[in-house]
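Take a look at this single chain, the form predicted on its own, given in structure tokens.
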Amino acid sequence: MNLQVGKPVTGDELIGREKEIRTIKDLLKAGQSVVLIAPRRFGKTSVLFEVMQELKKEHWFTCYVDLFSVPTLFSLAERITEGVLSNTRLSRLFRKFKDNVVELARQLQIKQEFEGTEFVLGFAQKDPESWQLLEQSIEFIDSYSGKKNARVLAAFDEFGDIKKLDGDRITKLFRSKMQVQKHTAYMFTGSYETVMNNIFIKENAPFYRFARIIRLGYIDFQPFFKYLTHKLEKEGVPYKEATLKRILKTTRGHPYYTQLFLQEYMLIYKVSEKNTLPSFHKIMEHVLLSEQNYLEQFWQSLSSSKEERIIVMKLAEKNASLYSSINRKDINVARGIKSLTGKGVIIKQNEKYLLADPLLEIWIQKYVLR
């Protein structure tokens, strides 16, 4: 069974994002940088990877950095530099010799292609100057691609996590360097809207009007239904359309959960003794069990705020009017909504607030509101 859940997908496995990908590519080709905002598990990284792959086919250079996994300034500078060098064979030499200043210097001397990249010697120094290396690595993105006569897409995944590394100073440094570059377009992704607002959208934000904002929503029913039937038929697994439609109604086209439901569907069918078609309730039981730890921890993260916790519970109850259902003087509904929206916990769709995570809604109904 070839169906992995929770990992970025590209190509035929990435469905329902054609419009966003086409728009992003057009903007990048016009020299316009892009910010992609959505709650976690909505497929931001998959969209980013697909854009990178398609531009590589058009001979663009690419540089990818995941801020979520970057622990220090030095690591950030190192990953930017390695990302740029990944477009040539120099990346292998950099990885091999970056901890050996003598050997790295020798490689720099004998390799003509290293010309103009002498700053990489700093990565092998005993006490490197991290801020200087970071500044030079940002300049390197544009200067190296310019020497190769190539356009470059520099992609920073989960850019909101920059705040853990003296974010204000870094974003100002980034903006000062990026705004004068001629060969590079940037793509940023982020999960927490409040953080991304403070970086890109507010009038006093360091990247104000630097990039076009694009928000990812749920995937439409039709492409996802076609995808589900195709995967099941390919695996030789029979299905009832009513079950698939109920899955999509439950997940609302949430990329991660829809794939998780499909995976559980296949697993239950394949391990059943008589190849019995799984019921929707059986699939739901398995999905809730697999996500139990995540959902419990997420709920605990909301427990410190009574205001947010009550709003989330009322949304899970599916009240017609959120404001009228919370008739308490100690609860500021507007403030709570703003905070939860900024964290990516709730989204607004068709003038109505929803929990962004459809499984969280079901879990609350089952275990909190019972």
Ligand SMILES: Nc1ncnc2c1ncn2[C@@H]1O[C@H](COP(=O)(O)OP(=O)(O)O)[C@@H](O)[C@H]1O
The other form holds:
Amino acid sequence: MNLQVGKPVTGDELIGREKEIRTIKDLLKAGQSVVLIAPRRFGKTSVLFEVMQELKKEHWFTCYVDLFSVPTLFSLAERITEGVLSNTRLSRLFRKFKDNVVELARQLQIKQEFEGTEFVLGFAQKDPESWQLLEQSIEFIDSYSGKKNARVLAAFDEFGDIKKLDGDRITKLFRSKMQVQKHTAYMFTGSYETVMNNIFIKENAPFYRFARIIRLGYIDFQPFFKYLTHKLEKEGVPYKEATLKRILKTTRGHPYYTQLFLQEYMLIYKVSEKNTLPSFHKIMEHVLLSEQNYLEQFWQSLSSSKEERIIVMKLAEKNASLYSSINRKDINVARGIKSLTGKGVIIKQNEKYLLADPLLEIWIQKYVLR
Ligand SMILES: Nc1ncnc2c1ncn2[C@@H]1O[C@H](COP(=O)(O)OP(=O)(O)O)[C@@H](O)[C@H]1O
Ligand SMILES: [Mg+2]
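Same protein, different form: I have the form predicted on its own, so give me the form predicted in complex with the named molecule.
So here's everything in the complex, that chain up top.
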């Protein structure tokens, strides 16, 4: 069975993001940087990878850094440099000798491409100057590509995580460098509205008006339905259209959960004895089981604020009006909504607030509200 849920998807496996991808590519080609905002698991990394792949085919350089997995300033600089070098053969050399100044210098000297990359020797120094290396690595993105006559897409995934390092100082440094670069377009992604707001949107934000904001929503019914039927047919798994429609109605086209339902569907079918079709309820049971830890933790992360918890519960109940159903002096609904939106827990769709995570809604109905 060929379906790994959780890994970013590209190419034929990437469903329903054509419009966003076209817009992003057009902007990047026009030299406009882009920031992609959506809650976790909405498919940001997938869109980012797809854009990178497509631009690579058009001979762009790319440099990808996932801030989530970057522990220190030094490693941020290192990842950027490695990312830039990954477009040419120098990257192998760098990885191999980066802990050995003498050897790295010797190796670099015999390469014609050496010019302009001398700063990488700083990575092998005993007491590396992290700030200086970061500054040089950001400059390097543009200078190296320029030297090679290529345009470059520098992609920073989960950029909001920059705040775990010296966020303010780093974003200021980025800003000052990026402004003067000629060959580089930047793409950022982030899960937390508030954090991204503070970096990109607020008037005094360091990247104010620097990048165009694109938001990802749920995936449309039609393309996702077609994908589900194709996938099942390819695997030789029979289905009832009604079950697939019910799945999509439940997930609302949330990419991660839809894939998870599909995966559970196929797994249940393959172990079922007389090849009976899995019922919707059975699939749901399995999905809830596999997401149990995640959902419990998510719920607990809200427990520090009674206000937020109550609003989330009311939303899960699908009450017509939050304001009239929460009639308590100690709950400030507007404030709660703002903070939950900022965390990406709720989103606004057709003028109505929703829990962004459709399974959290079901989980709350099942385990909290009863
Ligand atoms: N456009 C899409 N079409 C199909 N599946 C998708 C799509 N986007 C995301 N997915 C599914 O959702 C999962 C999470 O996607 P990912 O890109 O990692 O999200 P994010 O970076 O927003 O957390 C992927 O592993 C994949 O199974
Ligand atoms: Mg991601």
